[in-house]
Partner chain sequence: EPVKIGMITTLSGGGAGLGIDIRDGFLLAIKESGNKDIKVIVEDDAQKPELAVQIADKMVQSEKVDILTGIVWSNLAMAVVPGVVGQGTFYLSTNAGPSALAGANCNPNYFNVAYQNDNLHEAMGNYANTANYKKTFILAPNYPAGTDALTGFKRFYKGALAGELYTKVGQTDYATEIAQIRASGADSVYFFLPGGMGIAFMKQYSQSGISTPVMGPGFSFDQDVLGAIGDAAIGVKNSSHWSKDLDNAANKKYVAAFKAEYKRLPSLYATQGYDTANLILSAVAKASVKDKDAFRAALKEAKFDSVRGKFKFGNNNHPIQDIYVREVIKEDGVLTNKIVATSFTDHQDAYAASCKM
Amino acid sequence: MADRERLVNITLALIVPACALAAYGMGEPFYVTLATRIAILALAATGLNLALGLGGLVSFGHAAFFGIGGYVAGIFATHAFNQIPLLVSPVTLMATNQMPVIWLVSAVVAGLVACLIGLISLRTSGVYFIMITLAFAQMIYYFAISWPAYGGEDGLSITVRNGFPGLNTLDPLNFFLIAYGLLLLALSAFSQLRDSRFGAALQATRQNEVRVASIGIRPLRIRLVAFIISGMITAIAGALFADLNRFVGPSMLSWSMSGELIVLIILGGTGRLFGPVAGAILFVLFEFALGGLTEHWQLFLGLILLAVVLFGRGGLVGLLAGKVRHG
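Could you show the structure of this chain alone, in the form predicted alone?
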């Protein structure tokens, strides 16, 4: 069973870059952009998969972290392009358009926000946890709408895509490679965390919190660390998403974005290493194939999601690789 899942993972890891390279070779940059969208959404879902898949934390607030990353990228790009300082007092702080710095700032800001949200929401469980994370995300969403300095309800355009040392990020293939490279790093980190003592403790808190506490492990601390790391990964994906579209708006912070990330994980396989990748592939393909036929394509996606929940809880990866082996 483990060999089957490894084969499925390798296939999923190769199919996205193979399609991107083939599209680039045929002079079809649009399909390279679709592959980039898959990689970025998979990266965001990988962050959520750490909290949801391993920790059982059904967060409806991860759009907050996704949007925070997007707004950091948009604000830095705007200030760098117009050569306007981010801060004037007490010191003058100029912005940069370099992606690594933007990712770092996005992760730090999202980590701080995740720490605040987690300290409050993780003291609850079930529907209360869902509603508190949703409430925090909506607070940040309405703050963005009422922030006229950066577009308010209209959002913020990124005139020139942020840069990466040694690469032309305006080239579709280069930008895809950046996004896919980060996805592979996130998947590697997820795998290491899942197989570590921390990952074992996190999964144990999902199964029996009382028993974990009885052996001296603090469930709140374990979950909080996982929630923070999860938010940081999702924020980096948000920064990439803003650069991909050269636009960031309040829609990146909306509750529907959180729902989309959960849908990706369910479609691909909750807790599976490449579940977010499989889910992102299915989601983007449905969006592209059915979106051109009808504006109500989400109806068909909903029917498929219902079928997965009722008959195939392991998602696409579970269907192809079988049940997770425990022990």
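In this text, rigid core is short for the largest set of C-alphas that superpose within 1.5 Å between two forms. Residue numbers count along the first chain shown, from 1. Bear in mind that the values here come from a model prediction, so they are computed numbers and not experimental data. First, how it differs from the form predicted together with the partner chain.
Core-superposed comparison between these two forms: the C-alpha position of Leu310 differs by no less than 2 Å.
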Second form
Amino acid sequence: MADRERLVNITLALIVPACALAAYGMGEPFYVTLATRIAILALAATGLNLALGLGGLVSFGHAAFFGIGGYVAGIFATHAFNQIPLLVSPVTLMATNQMPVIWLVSAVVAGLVACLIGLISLRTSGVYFIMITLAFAQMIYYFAISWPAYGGEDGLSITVRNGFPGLNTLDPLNFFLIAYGLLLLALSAFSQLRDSRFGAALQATRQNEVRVASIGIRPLRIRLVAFIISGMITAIAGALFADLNRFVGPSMLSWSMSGELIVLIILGGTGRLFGPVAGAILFVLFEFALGGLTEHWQLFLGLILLAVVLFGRGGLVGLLAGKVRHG
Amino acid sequence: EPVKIGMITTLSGGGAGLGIDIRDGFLLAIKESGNKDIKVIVEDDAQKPELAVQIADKMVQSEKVDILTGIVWSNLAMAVVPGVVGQGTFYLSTNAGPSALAGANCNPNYFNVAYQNDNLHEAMGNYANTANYKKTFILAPNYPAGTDALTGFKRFYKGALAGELYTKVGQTDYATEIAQIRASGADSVYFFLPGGMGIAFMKQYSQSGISTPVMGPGFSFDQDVLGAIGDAAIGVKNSSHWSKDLDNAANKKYVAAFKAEYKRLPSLYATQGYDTANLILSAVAKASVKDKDAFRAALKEAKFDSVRGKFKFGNNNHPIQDIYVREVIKEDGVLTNKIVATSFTDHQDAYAASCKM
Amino acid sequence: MLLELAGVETFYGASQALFGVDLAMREGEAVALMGRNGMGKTTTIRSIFGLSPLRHGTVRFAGHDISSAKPYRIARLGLGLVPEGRRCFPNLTVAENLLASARKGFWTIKEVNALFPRLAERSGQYANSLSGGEQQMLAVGRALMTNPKLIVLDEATEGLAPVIRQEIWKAIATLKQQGQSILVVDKTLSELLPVADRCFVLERGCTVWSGVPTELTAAIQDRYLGV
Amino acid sequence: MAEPILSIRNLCKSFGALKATDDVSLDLHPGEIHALIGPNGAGKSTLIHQIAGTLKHNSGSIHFMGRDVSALGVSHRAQLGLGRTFQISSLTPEFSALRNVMLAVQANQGSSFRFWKPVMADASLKDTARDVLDRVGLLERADIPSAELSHGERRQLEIAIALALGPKAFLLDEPMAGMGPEGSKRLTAFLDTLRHEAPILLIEHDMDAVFALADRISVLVYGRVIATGSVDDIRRNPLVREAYLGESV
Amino acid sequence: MSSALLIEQALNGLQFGVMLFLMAAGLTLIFGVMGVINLAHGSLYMVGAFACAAVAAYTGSFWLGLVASLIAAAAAGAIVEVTVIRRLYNRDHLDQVLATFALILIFSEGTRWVFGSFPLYLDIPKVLQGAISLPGGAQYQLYRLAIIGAGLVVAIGLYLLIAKTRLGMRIRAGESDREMISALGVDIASLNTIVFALGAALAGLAGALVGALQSVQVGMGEPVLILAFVVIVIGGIGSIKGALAGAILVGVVDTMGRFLLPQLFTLFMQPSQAATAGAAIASMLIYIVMAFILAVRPKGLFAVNA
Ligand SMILES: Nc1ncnc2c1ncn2[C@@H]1O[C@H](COP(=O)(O)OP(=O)(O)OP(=O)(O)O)[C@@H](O)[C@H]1O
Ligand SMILES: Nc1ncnc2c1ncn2[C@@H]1O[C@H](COP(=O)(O)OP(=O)(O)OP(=O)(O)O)[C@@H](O)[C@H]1O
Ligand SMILES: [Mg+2]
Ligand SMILES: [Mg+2]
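Alongside the form predicted alone that was just displayed, please also present the structure of the form predicted together with the partner chain.
Below, the chain from earlier opens the complete complex, with every other chain and molecule after it.
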């Protein structure tokens, strides 16, 4: 079983860059962009998978972190482009358009926000948790819509994609490699974390919180740390997503974005290492392939998703690799 | 070599009616022209900016379209247009006219064939003076197009405001706002609530027992929504740069053809689609789309039979056009509009001056 | 025969738990099902009720083949279950737990309250706030309220105080006298054997011994029950 | 006598009008098994919940190893060395028996905030856990997910988890429940040796086990301790016979 | 600001609350009591509104439309339960999320396919048109009063059904342990279909009633969905009382927030800035309230024992 899952994972890991390289070779930059989109969404969902898949924390508000990352990228890019300092008092702070700095800032801001949201939300559980995370995301969403400084509902255009030392981010392949590299990093961190002591405690907390507390592990701390890490990863994905689209807007913060991230995970296989990757591939391809066919493409997308839930237990990875055995 | 046009518009979800009208108007013009060298690719953006960007990338990079067009919503336009025109592709707006693209960020490859977002509201502000309103209550959703709308209205309106309200985007219940209107002692109401918001507002307003007259931009009283509002809309004044009863040959032919083709009356969105297609056709006849400078000049000339009568571009590639005041009437059992006044002639938007082009 | 199992084999997913269980009992009998931990007693009961459908073999009850019937149909034929681990409905009050699945017959809330006065005192309390023993009483009462032809008790005295346990065994004896058929799994042989008319012993998912209690020699007990 | 490890004074807890714990005081000394018996609903489990911290008491005090633990949370008390089992098994269902125990060993060793090293490659966890499973006789079933264990096996796993915590005191809520005759016998013998590792507060309805093991017995009825004493005292106490033991013993 | 206006706004808040309850009522049943996360609730609401509008347009009678909305939504609900939901009871809640998310797409596009892309016309029935004068000089719309009535009837009916009937007990029992209740002889599968259809019918009813006040269009269900979840969660999942209380709280807070916040902000801001800033906070307000309530009472106002 485990070997089969490994095989599926390796295939999934190779298929995306292989397609991207092939497309690049054939002079079809758009397909490289599509692969980049897959990698970025998979990265965002990998972040969520940590909270949702391992920790059972069904956050319906991860768009908040995704959007925060996006806005950090957007705001930095705008300020850097227009040479307007981010802050004038107490110190003058110039913006940079270097991605690593932007990622760091995204992660830190999202981490702080996640810490705040988590401290309040994690007192609840189950559906209440779903809804309270949604509530926080909605607050940020409405704030972004009605906050005129950075475009409100219209969002913020990124005139020139942010840069990365030594690479030309305007080149689709270079940008893809950045996104994919980050995805691989996140996946290996996810896998390491899942098998670690922390991962064991996190997964146990999902299954039986009282039991975990009774052996002397504080469930709240475990969950909070997981939630924060999760939000940080998703935020980095958000920064990349904004750079990919050269645009960030409140729709990145909307509840349907949160929903889409959840859907990606379930589609691919909840809690599975490569679930988000499989989910992102499926979702983006469906959306892309169906969109051109008929104006009623969403109907067919719905039917396909439905078929996947009904007949493919455990998402795509579950379908290919079978049930998980928990060591 | 055929001219490739990519159309990104909203064909699914709640806002689909607008996109469908744009598409239908556009395709009607192409069909009428009989020009076989034009290839139009239509895709649905589902009113999501990210999806619109993805489709735009595909059309530009993979399908190698020469011209993009079709977007309904300002926020989608803001996401798509800067990138597209930056890559040297032409973008012709069939509806959205955000101020950001009219002023400092104007671009020679970006043409707006519809209006600048403030225009219709400005026209209504101007009309409110003519109608001698002294105390108007104004409301709009709390987002950029909403604040632009009220700013536009106030730019020309000379009376006092009985109140100014910003509602929640997507709000469906307006009892609170209506109560405030009642209490304010306003002599008129101006609202900008696009789509379902406006329908809900009008239905509820008409049931509230208030008789204060209502005004709105054409969006809220056009063919796509009038049926849903029902008789409550009769008599309402609204502004538009086009009307079904505009007296010119092109318009008569267009209205009849649209009715024959689609079994319904055209809306202003359909009209914008139709005019955009005709503009492109006129330019294609004059210059090759591959010769960007020549083609751009041909577009800018705007020598085509606009159903609006006269049409020309200002320095910022936004229209200079007449804006009318219409009144909702019932004609042969169908709700529609007739022109009752002209608010502006040769009106240009307020941002043109800051466009360095 | 009231209940008859022949060659029952049951799986949990891919792992087999029963390898051939045979059991037969007549109306009015009290039958004990015995075996060590993990030998398949609960699984046998789940198979009877259709909760863990069998893959091979047959189960017949009161003249019907119920091998592949739906649980609720099986129950309506007159089978009442007191499950292992109580499984009271936590979000229902005591009275609601009793009423939810009640069917017409001798047993009513009044009778159950008479049998377990403790439940009468707790009638409006949610089941998840009951003590373990109270939940156990509730589970027995709930099964009785369906007025079954055959009541099946899976470790129904687990966690009960000795006095109550004696009450339950007395109740079982009374039920039996009234002609109620009973299938019971229990760990305390000293209490179980006096009421049982017949015993079946399971070992690794198979019926390995059956007979009347007096034949259950020390040797057999030692071998299969570890006493 | 030595200082008690666990000392409860005048503990009270009510649920609405119901006094589930009514002025209870009791001690647990090193090396002893202190049995707590009483009718169903007497408040035994409620008492354990309050000691472990899953329920907050209304008044009174709980001292553990000389320290007032009243204000501490569940996990904090567990870290100090309170090892408890649940009356109704409470396990991590997807984890195998082994991983259930490994988690307890991990908690006992201290940090759960280690993000890198895989637990399954961690011999210090695995070997200790296997030893513990062996002690309760569950080693054979180590790799079965706990949801798939039979009821009796789950009860054994409960005890294994408490053991793995290496606690300073055990709080065992009906450990014999669900065990067959063989299991009960073995467990009785096992607890007999366990008391030397840490004292045990033992709730049990299995009187054979209680009488065989207990150094002292407290009897709880309607939340009150009505008697405390040696096995013989309790056996002879007419009140206890009426309220709890019945005619059986 | 006159006190009459304040009273009218309070009444508006109450009315909006009851309307929210009506929209959430079906969800309370399906989600709160049966424990199924049904994201397609808004779609059933839309189905009701479209059925009502279509039949009302065809027959000229709003009331026939109302009947049609009940039938159409109940039928849609029953079909959904039998073909989709039934297979998911024993699965992770997340599978229900994905499946019902898919259903939203199917319902929305299916409806658009059948009815086209333009909003439909649905008006208030003749007898309920117009406003009546309330003591104190305020005017109040008759139809809104009727909605309050309908909401309260539904609330009481649901409460009795869930709390007092055998059916209600079985539904709740099935939510906590399906296997056990069926082993006790209850045909929980059919029962769930019935309950699901009933919940759907309530959604359809709300769609029709509220549709007459709003725009009947594709996508009208989605905002309702979120609001309905908010209402139920604030009240405490599974509690009818809680849902009603939650709905009224949300209704009053939202209404008063929209009304008062911009005025409050004028105290220290320029009017037009105050208008937008006030509106911004007002649009976040119910979420702020929800987060606050859940932070203090993690299981909602009327937490049901579970
Ligand atoms: N849900 C399950 N999934 C997989 N295997 C299971 C499951 N439940 C029980 N088993 C296995 O089936 C076998 C028989 O279990 P069963 O519960 O029937 O035993 P039992 O005789 O009732 O034991 P006990 O006396 O401990 O209750 C055991 O090996 C157990 O591990
Ligand atoms: N949350 C609660 N709300 C109301 N009453 C409760 C609650 N928890 C427990 N009780 C009541 O408190 C009493 C004591 O319960 P407890 O579980 O401590 O009993 P016990 O002595 O362990 O009984 P048993 O031997 O049956 O397990 C019971 O009557 C029970 O119904
Ligand atoms: Mg068993
Ligand atoms: Mg107890």
